[in-house]
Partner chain sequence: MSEIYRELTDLWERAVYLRDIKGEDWENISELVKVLEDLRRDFYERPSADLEKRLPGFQSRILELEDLAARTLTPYEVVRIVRHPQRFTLLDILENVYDRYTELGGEGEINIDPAVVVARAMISRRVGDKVYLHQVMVIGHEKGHGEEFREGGSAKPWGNEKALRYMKIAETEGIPIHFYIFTPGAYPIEDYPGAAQQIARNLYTMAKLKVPMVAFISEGGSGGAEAIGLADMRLMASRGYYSVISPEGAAAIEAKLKSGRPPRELVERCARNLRLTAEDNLRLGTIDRIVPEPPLGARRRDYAFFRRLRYEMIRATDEVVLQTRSLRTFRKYVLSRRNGSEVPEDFGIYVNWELSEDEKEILLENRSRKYREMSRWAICGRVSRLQSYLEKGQDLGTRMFHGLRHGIFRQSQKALRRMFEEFTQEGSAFLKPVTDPVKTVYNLVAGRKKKVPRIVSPIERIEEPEDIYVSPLALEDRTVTCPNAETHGCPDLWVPDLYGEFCGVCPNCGHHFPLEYQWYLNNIFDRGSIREFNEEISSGNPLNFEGYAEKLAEARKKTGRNSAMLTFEAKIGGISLIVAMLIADFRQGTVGVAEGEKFIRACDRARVTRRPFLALVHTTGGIRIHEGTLGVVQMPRCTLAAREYIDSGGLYIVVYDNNSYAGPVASFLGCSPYQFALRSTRLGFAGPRVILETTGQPVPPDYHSAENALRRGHIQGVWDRRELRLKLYEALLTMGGRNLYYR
Amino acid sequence: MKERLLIANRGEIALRIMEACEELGLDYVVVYTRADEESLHVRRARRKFRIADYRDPNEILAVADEAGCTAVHPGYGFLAEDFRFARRVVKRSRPLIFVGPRWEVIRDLGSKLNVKRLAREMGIPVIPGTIEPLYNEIEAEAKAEELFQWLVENGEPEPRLLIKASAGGGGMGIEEVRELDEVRPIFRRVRAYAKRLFGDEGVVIEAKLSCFQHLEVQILGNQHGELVHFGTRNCTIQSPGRQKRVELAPGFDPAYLTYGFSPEKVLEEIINHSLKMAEAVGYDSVGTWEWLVTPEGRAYLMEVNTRIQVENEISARISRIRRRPVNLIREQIRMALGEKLGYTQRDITFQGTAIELRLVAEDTRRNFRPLSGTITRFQYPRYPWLTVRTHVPEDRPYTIPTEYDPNLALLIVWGEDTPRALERAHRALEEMILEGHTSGGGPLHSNVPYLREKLKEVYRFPV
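Stick to the form predicted together with its partner chain and return the structure of that chain only.
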């Protein structure tokens, strides 16, 4: 039977999934909301259904049944890391294939505490902190003192702790602590907040690293126990809301910059650790292990993302399988449908540097406030070294929907080495045209100047 995929997402990721399906010769069906009617992913698709909300599993599944779909691709965001959705997809009376890891894996690796616990058991370094939620102040204070001591011993000039709601995420319910006396009141505040917002009083305490590089390892596994990696990425450049803006692959470039440690060794270490954990949990899809690396070259596992990521393509861009280009979304779908890899780690080679620039309608000078409005002119240059991923049409005005992230486009630039890649990145930013106005009538800002500025900082530890 020919498989038919339901694409349960919007924007550029929906377009990339469509493209992967076309490459694999699979049928697909698209869903969209009224606000997205002008989006390219809707215009390009032949079979499409209007739904009320991308986040509502009932809408997705009702359409999947009606359209005779056999599989669901959640993309990223929305339902991608909702283990209940993944479980429902496979457990319902008309089961579908979930393009992603098994739901148990999503559940177990979706909890940061659980990942920490597992990492500790396997001897994988994690940022010091609690691995069980704390419920009372005395324990919290004892733990906080221990962590302050650790930070001082590790040469941290201004030791800080983070107190977080264990059920939280995405920067919500996190507070910083500078000294021991603050622990008790802040702990109580976070606990009350956690209870109110997440219905669980559990609180965790973690040491805060002030200076680090944010690295990722791209993993691919399948149901047959095969497991490979597609190298590393560096995603240190983020907006204050901890949203990634510039990403590079590979994670470090020793030819471009030297450090007080051996970057090759660190990369090897984090790849090995990531593979080890992926193997332990039987990881069976694409996934990303996120790490923090300190200027001393110490690496700590932070979390695991059990989904395809926005920045997957820069890893694909620098990778070759037997000299042929890679598409990770296609690989993800293939694995979900039960296929074998057909290659091993030895067949995967890496070449050059890839940079992803995330073009966002935001006012970077006003605390990265997201903007809405209408794009009246949008054009980007065509080069073999440049891939642009966008759902914004070039041929007509486009109104940015207010209910979703104001991401406009991803510019993916490749160069034989890092300086070449950087130069091309600058060129791409210069040559692209983005004009429009906000709903208030003013000019529509984007983060292009910010991105240009930030290109200077790539691979460098902040001072």
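Note that the rigid core is defined as the largest set of C-alphas that superpose within 1.5 Å between two forms. Numbering follows the first chain given and starts at 1. Small disclaimer: the values here were computed from a predicted structure and weren't measured. What changes on going to the form predicted on its own:
Hinge assignment between the two forms, options Y398, I127, P57, N114: the residue at the boundary between rigid parts is I127. The angle of turn of the smaller rigid part against the larger, between the two forms and from C-alpha superpositions, comes to 19 degrees.
So the form predicted together with its partner chain is up there; where is the form predicted on its own?
If you are looking for partners or other molecules, they are not here, because only the chain is given.
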């Protein structure tokens, strides 16, 4: 029977999954909410069902049954890293294929504490912090005092800690602590937030590194025990809310910038460590291992993301499989359907630098305040080195939904080297047109000026 995929997501990721299905010759069905009726993913889908909430597993699975789907792709966000949803998809009376890792893997790697424990057992370096969830503020304060002391001993000029929801991700459920007196009230606040948002009030406390580069390793595995990587990414440039805004692949470019350590050695180290852990857990899908690298070249594993990442396409853009282009979403679907890779690491080569710019309706001058309103004109240039992923139409006005993050587009730029990629990124931003008004009638702002400014900082450690 021909597979039919339910795309349980919205916007540009829904469009990319649709594209991958078409390349593979698979049927697909799209869901959407009332707020997304103007989205391109709705306009372009041949078969679609309106639902009330992308986060409602009952609605998602009811549509899957009604449409005769055989698989579910959760995209990113929403239900993508909910192991309970993944388990329900594959264990129900009418089981479906979940396009992602096994639910046990999502459960085990979705816990920052479990990842940290596993890493320590395997000799993989992690940031000092708790390895068991904390629920008691007295214990939290004692651990915080110990970590403040470690930071002082390691020469941190302004010691700080991060208090995190252990089940969190994507920059959510994280607060910073500068003084020991702040630990208890912030701990209580994060614990309440974690329970409300993730259903798990466990809390992690770890030392905060004051200066680092944020690197990622892109892994692909399957049910047959095959594992490969598609290189590294640099995601250091983020908003104050820890939301990524500019990403590059590869993670370092020694030809563009020199460091006081060997970038090649660090990249090899984090790739090998990531593959080692992926093999240990039997990782069987697309996944990302996230690392922090200090100016001295010390690398610490931070967390694992068991989903397709927003920025996966820059990894694909610099990669070739036997000289052919790569589509990581297509590979993810193939693996979920039980296929073998059909290639090895030796068949994967890398070329050039790719940059992703996240275009967002936000006022960067006012603490990155998200904006709503109507886009009256949206146009972007066409170049062979530029890919634009967007759900915003060019041929009609578009109202930005207030229910979701105001992400408008991803601009993926490729260059033969980093200087060329940067030059093209500036050109793409300069030639793009975005006009509109807010719901209050004022001009609609975006983060384009911020992106232009931040391009000067790529690959550099924060000052």
